[in-house]
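Presented as structure tokens, the chain that follows is alone, the form predicted on its own.
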Amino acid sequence: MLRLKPRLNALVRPPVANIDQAILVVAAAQPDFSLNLLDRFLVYLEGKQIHAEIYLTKTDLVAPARLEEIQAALAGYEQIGYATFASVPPFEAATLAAVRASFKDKLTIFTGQTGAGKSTLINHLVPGSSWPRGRSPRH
């Protein structure tokens, strides 16, 4: 028998609903990390009763010291209770590894701004998945 979950959260682009979590994937540069737009980003998923969690990108392409700043940065979001997942290089066996059972047996979406490495991050997660740069997995 086919039953109708309640709607706990939907998106419209996607469209999606009933998501537990979202991997919010943020780039150390190449576009620039920006705290503005991570915080309206997790504001948004908030707002939506989405879960998040951050992964930084591109950590190779930044400066010792200017991803020491990130970092410092991202750690006053895990003492508020985001998980957060920035390793050198940016993906990491373990940090993936982190990640896959962050994830296990939840509806997980990922989000983040154009460019910033979502597509690379699900090869990395899914070796051979091999989505297109710039286009999402629904397509």
Ligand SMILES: Nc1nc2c(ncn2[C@@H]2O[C@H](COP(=O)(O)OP(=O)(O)O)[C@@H](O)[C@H]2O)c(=O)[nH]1
Given for the second form:
Amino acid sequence: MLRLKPRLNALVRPPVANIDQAILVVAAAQPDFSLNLLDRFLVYLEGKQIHAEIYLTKTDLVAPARLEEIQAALAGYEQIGYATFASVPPFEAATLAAVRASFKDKLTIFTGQTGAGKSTLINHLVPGSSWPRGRSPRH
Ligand SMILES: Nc1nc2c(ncn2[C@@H]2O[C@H](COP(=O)(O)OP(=O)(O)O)[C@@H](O)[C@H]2O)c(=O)[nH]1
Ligand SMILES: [Mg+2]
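Having seen the form predicted on its own, can you show the form predicted in complex with the named molecule?
Every chain and every other molecule in the complex is listed next, the one we just looked at coming first.
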């Protein structure tokens, strides 16, 4: 028998429900790291009752001092309950393994600004999983 399960949470774009967690992908640069934008994404996700973890991309594109500044900011988010991942250099095996462990058996969505590096990250986490660039029905 077909049955609709209750929607514990739902998103409109993309249309998904009963999400266990989100990996919020934020770039250190290109697009510029923005605490304001990070907070807005977190508030949006919390409003949908979706727990977020934060993944910092493009750590290779900023000077060490700027990276330290960003990591200090992210440590504050860690303290209030958001797991954060930041690989220096990008896509180190240990960081990728930690992220994979965090979404094991969980319906996980990847969200964040256009160009933040979501597709690239997903390709590193699950090689061959992404649609070829430009062929995706959305995103
Ligand atoms: N230098 C650098 N470039 C990256 C990194 N991650 C992604 N990119 C590049 O950033 C651009 C946007 O990435 P993409 O995965 O398409 O972003 P999306 O829009 O969030 O899916 C692409 O040209 C990627 O190759 C990174 O860690 N370092
Ligand atoms: Mg993409």
